[in-house]
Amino acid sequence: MPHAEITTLATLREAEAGCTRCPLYRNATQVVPGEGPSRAKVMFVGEQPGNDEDLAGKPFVGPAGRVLDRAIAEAGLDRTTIFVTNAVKHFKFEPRGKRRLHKKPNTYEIDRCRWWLEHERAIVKPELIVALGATAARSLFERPVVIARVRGNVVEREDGTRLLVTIHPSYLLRIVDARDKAAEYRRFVSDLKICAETLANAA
């Protein structure tokens, strides 16, 4: 249940900065709150900040963010009108020499951080939420979700929230074969076009 005193994105960011709801805050550089208009029609939810996001304090500014920006534009959407956030607000990583390698959030961390996502939803009140990957889908559906089963379809939660599930753009970065990567990217853009069409039909 969202806290009564947190009613704006500014107060939410202040509260998130002091978050100790799970142990991830101990090693992260800083919290990475969501970013975008306070009354965005669409909200994109990723997994968690990466190394670049952890250092910048902003979501989707690294390689996956650049892929997302390009796909958003090709789908006919405007990134400046979208609220972009993550299911988990602190960077979870494994030190490997001087590098910090991404480590997948566990169920406890996802569930503990859902409180912040619920605040974002309550403030922004998006018409449609796009879940980027399994962690985001797990947080929004509050249960494990198989991406292949629900991908590309707009589904409605019990509370009336409409959700569209697709892959996380970081998946595209891991595909080695150029032809496979191009095909998966086109499919990703197609998913985001469904988002654009859904918003257009609701207007």
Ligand code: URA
The other form holds:
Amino acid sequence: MPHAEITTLATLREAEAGCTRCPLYRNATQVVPGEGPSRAKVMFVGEQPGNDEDLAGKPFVGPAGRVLDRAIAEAGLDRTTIFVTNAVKHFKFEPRGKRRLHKKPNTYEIDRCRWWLEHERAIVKPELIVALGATAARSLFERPVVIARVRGNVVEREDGTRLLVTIHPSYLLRIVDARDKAAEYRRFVSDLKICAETLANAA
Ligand code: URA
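Just the form predicted on its own so far, so send over the form predicted in complex with this ligand.
Starting with the chain above, the whole complex follows.
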């Protein structure tokens, strides 16, 4: 149940800045709130901020964000109209020398951070939510989800929320073989085209 005093993105940001709901706030530089129009028709949910996002305080501004931006544009969508956020709002990492290596959030952290995602959903009220990867899908479905089984299909939950699951763009960055990479990128763009078509049909 969302907090009664958090009714705007501004009040939400303020509340998120003081988040201590799980231990991740201790080592991160700052919380990374969702970003985009408060009346966006579509919300994209990633996993958690990466190194660049942690430093900038903004979601998807690093390498995965650049892949996402390119795919969004190729799918005929406009990022400035999308509310972009993450399932987990603080960067989880392991120090390795001078570098900070990304560590996957665990179920406890995802569950504790759903509180913020629920506020974002209650304020923005998107027609469609796109889950980018397994962590986002885990948060939105409240259970583990096998991406390969559900990707590319718009599913409606009991509360009427429409969800579309696809891969996380950082998966594309990890593919070494150029042909595989290109094929997977095209599949990602196709999934985002389904998002564009769903929004166009709802208009
Ligand atoms: N990966 C994510 O899941 N979110 C970001 O904001 C950046 C990278």
